[in-house]
Amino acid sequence: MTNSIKVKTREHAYRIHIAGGLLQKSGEMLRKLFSPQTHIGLMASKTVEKYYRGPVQDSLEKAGFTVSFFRMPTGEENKNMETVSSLYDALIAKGFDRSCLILTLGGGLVGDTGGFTAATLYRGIPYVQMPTTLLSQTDSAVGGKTGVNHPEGKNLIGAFYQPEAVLIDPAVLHTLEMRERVSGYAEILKYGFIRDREFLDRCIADRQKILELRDMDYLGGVIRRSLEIKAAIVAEDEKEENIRMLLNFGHTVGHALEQSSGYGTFRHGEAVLAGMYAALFLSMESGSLDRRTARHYMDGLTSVPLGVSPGEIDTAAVYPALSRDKKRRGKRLKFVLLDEIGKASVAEDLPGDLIRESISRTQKAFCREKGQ
């Protein structure tokens, strides 16, 4: 049985499905959406094409449509206009049009990319989220943030384009190696920073039950929380005028970390989880939170398995990159603090040299816990 939840924005509406098997189903979804002479195009990573290629478009074959295949580069580093231009490229040359559909299967970087790419070719082509990794799942699959980096800074060239569908089979988690799972359970402990304490909780005393994928049921229900929560943000503010930047949390410090590193070297989730830990200590230093609280949590997100060495932080690099952060309003950075936990606000205008102090902070704590 599929799971469904509804995602409402003033001017969509879509539904999320969530169930195992789901890959194997895809055609008979999309039928319920999409004339069978829908031309699809679907995109995916080598990686993902040798595990799941061939059944989803076997099953999109069978229900009628007609498929034309598209390799999608793997890597942060390719998650840039070049790609995307690519990609203009190859489905003019097979002759797609606004009739079309685009069908995403992967992480973040082919959704996100192929997003993009939907939103911008003859100024929108309608499209389809499969995501394959528990980051994509839990969160960037959903809400209609498309987009690509820039060497100033992540995802500063992108549009809010909403999907059709969003396809999900929690199957498919088991070809993920470990540190990709890391990464989609920091979002979802986000979730439960700014929204959900007891679910917060209940995440970080399941935390080797969820990565290791011990129970797929119990896991779907973790996703299904997940995208509630979103999808009740986002139906509230489709493109983060205020309530959606709680979304935020942890990502501020966090994409700063991806670029002045270089793209590739932290997952996006590892970077949000040491985020997460600057974003708490913000909050307690500045009054917001109790000190006792914020260190419960900040222990127990430096004891989350990380795999890149803390010692990548260049504590010096990190701050001016914050300048280039896409939330940024005139000259003042927006963090997301937390007033208690499962309740986030938006401050500005903290001092910069608590800012550069939560930096350093956070490289050491993860080093104590390396032992480095």
Ligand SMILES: NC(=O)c1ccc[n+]([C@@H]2O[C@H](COP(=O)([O-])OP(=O)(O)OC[C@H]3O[C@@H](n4cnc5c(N)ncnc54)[C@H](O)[C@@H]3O)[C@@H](O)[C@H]2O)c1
The other form holds:
Amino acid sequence: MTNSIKVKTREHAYRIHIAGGLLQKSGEMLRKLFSPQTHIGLMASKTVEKYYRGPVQDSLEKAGFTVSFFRMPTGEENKNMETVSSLYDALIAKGFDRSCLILTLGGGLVGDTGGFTAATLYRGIPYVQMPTTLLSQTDSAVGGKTGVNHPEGKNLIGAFYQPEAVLIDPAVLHTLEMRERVSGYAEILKYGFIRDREFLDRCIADRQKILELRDMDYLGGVIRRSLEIKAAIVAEDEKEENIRMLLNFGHTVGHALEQSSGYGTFRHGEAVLAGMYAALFLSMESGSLDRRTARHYMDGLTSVPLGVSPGEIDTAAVYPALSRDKKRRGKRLKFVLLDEIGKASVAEDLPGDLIRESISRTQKAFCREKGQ
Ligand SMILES: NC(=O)c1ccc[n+]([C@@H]2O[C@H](COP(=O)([O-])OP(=O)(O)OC[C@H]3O[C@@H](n4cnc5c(N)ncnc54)[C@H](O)[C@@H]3O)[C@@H](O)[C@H]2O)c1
Ligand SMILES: [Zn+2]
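Form predicted on its own done; form predicted in complex with the named molecule now:
Time for the whole complex; same chain goes first.
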């Protein structure tokens, strides 16, 4: 049985389907939305191709579709316009037109890049996301943010462009490295922090069960709850004009850590996890979050094993990365803080000294946990 959630924005509505074994049913699922004459551009990285291209392509061809495969490069450094430009060339060369479909099979990198290609080729062709990392299954595949990086910063080029459907098969997570699973787990905790304390407490208590994929039905439920929260927020504010900003909890310091350490040092979610520690500290010092509660959850975060220690990053470089980001966007530096666990709001103009302290406290806390 597939478990489905409806996502509704002002101009578009689509469904997210979650079920083990969905990969093998992708053809059948897509036949409900597209005619068998549809030419499908299937995009995946080499690793994902090795494991999952076969079953997906078989299922699509069995359902009558014509499939062309496009191998995607890996690494943040290849999430750029050059990759998009080669995709345009290859898609045009293979005769893709407005009646075609792009199917992204992979993590956030393939989803964001393939989605942006779909958003811009011929002013927009349909695309469907089949996310294969825990991060993309709980976050990036839903919500319509597509795009690529620019040498000046992450995701500076992009479009809000919603997919026609999102097909999630949690069984593919068995081949995903533990570090990548932890990265997705951080975004799951984020939803709990901003919207659902009970869900947060459960995900903290059940960390091993989630990360070790001990119970796939339970994991499907965790993915579902994460996406329900995301879908509700996106339905209210697709273009991030107000409430969608809450999804950036932990991301202000998180992005600064990613940028100042050089992309690739942290997995996105690892930096966000450390960023959530900083945001809890700020919520406790400058907002209304009760101290004991904040401490309890901060300790919970530092017990999550990260592949890199935030303490190894030069503290002096992190704060300037925050300010550069602010300058570039021509906006004031914003932080998502918690008034209580499960209830978030946006704060501006926090004192620079306090922000600096939140960064150094975060770095120390994660060092201590590593026994340094
Ligand atoms: N659009 C959004 O709303 C949004 C939200 C969060 C993050 N992002 C973006 O997502 C990207 C990060 O995505 P990610 O964390 O999914 O990483 P990723 O896409 O870089 O994938 C990580 C690695 O895992 C491999 N992989 C993927 N699925 C696998 C599987 N099932 N088994 C084995 N290996 C597998 C990939 O080949 C890759 O090497 C960043 O570029 C970030 O900016 C976008
Ligand atoms: Zn994120």
